[in-house]
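Presented as structure tokens, the chain that follows is alone, the form predicted on its own.
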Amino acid sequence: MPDRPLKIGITCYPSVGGSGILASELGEELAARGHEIHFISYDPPFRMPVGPRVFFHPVVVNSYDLFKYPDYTLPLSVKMAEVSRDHGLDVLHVHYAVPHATAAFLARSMLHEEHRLKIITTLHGTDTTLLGRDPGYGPAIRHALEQSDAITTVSEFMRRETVRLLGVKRPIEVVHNFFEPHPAPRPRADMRRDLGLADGEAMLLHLSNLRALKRVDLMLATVARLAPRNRFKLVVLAGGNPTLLIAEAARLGIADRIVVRERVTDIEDYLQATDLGLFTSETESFCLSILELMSMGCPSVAFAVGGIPEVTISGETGLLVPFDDTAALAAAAESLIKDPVRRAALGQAAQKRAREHFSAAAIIPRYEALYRQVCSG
């Protein structure tokens, strides 16, 4: 196929996740490249771009008295073979199995031989890890990977319990995130003082959607073990519902040093005015907010699970412990919150490694390239 510019339709679930951020950023960098960009979803995805040559097509579910729950799959498979016949896409992408990959197999078979598609699945995580293993789900998942042109994961521990788990003999490559951070529009001393860190405090920020994969038991676990009190403070951005976060901080009397915010699309200014993060997630398929902040040049601790020793490197990039572990996890927060050099240079190696590994730079060519020999195959 001659290198012309692709048109691209893109799913994924519009929610706040590393699936639909890593969906969002890419159609971005792709649209920048010259590449035509059709999100399709029941809702704009979170950090949608809005510029040239990207376009929302959204999906209409209807609620019928007839079904029990609203069907969401028919619906996106006419909507995908609808915009893939009227703009003449060259590939689908979708992100995350369920239902996404099986819909896009259904619109395929919808479209005339001229208009047949070609379609990649990225797998993020719960989509093997947890459907994966369900028998209600688990057949489905396989026989869509089958019929995709292409498989990718975020991470070589995806990939591999994408086979162990579903048992797909199809080449699956691994892809890993990537991360391009916007400047940040406000001073960090602004967005300290905003956020009430005074002078001498660190600010330790979390960020996730709260799901029950993210173990913030164990983060607040972790923060009411460290001391002094009066060194820190925690922010979280919260992508689900915090109630049971600051239920759960009142109880361990450390309300004093979180501070919540919900649903933030800039987050650029929390980055750059953070000093460490901190992470507790039980399973990770890559964990981009580790990424997100290794970007700015700001090392963060966690547990060791998944595909996180994949993305930093402990002692050199950020601090990692084996997982549950709350009082190793404390040390490794107050022995950098009392260390500032070593904090500092930290985050100068963690931001050389996502410029090196995790940029558009270093991965969005990869995707070009996928696009281009399923099309031309």
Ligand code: GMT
Given for the second form:
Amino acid sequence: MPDRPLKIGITCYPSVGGSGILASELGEELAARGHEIHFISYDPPFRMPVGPRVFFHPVVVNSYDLFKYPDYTLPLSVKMAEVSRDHGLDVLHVHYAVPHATAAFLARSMLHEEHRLKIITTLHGTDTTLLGRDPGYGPAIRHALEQSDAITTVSEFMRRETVRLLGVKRPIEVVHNFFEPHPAPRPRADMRRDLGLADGEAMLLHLSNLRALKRVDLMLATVARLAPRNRFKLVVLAGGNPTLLIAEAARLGIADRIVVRERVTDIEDYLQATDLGLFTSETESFCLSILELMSMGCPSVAFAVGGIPEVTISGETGLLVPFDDTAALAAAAESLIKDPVRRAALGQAAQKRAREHFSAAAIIPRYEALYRQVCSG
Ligand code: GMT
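And the form predicted in complex with the named molecule, for comparison with the form predicted on its own?
The complete assembly is shown below, putting the previous chain first.
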């Protein structure tokens, strides 16, 4: 394989979600390194970069009367084949297996031999942990993985789960997620003032799509235990509908402690204003949000589930407690709200760990090497 820049197709979900964010930032970093990037999805990904060497190819979904449910997989596969042929893609990297890996495999079957593209599938989370165990999906996911030229997962936890739940025999490479913060456009003091934080109040941050597995109920139960009440506020960057969260906060009598913001794109503004991250998911393959905070020198408290202990080390770069133990989580958060010196020490160690293990410099060369390996293979 010549050492020329590559033409890389990327397919992901464009809506707010870790896999789409990761795929967008991967595209940005690869384009900055001279590769040509073609995003293929039904909408431009939420954080898709704009700039030279980045293209977007929309997939048009029709809702024909004869179908009860609109189909996305077939038009996606047709678009993948078309982009691959017209732009001479070297490799198609799909993020989240369902239905992207199956569509990629179909696309390849549609192409003539000279256009046969290489497929890399990255498993991100519920494509294995939820859909992988569903008998209506599992066999199709396994089949698509077997047809991929390479499979990666974002944590060792996910690799083990993929083998356990899907019985995949092919090698699975663990390539952890990365995050490369952009400079924050707004000063920290401005942000904190806009969010209504008084002097001496600690800012806690939660950012997620608020799906059921994020266990917003446990997060609010934790917040309700924190004392004293006037020493903190929890800012929630909601990538999903916050109505239930707001109602539950009111029921618990903590509405005055919660600030909700929606459709935030300049997350660095919020990350740099934060003192402590708060996460209560029942499972996470990785938890990109914890990494985003670490990259800005901020520790988090969370439950020790899934791949989270691979990202942050309890007692060194954050604090982790057993799942569902809201008393322990509240105690951990409270100890750090009261102790800015320890918080800063954990934050510094977190930032060092993020740079060494989960930065673009650490991770992008791994993907580039994999692309070249499958292309030459
Ligand atoms: O699998 C999901 O639930 C969706 C996926 C997404 O698109 O947000 O989230 C997963 O991928 C992220 C990026 O790799 C990880 O940081 C999240 O931990 C992971 N979510 C789960 O495992 C629940």
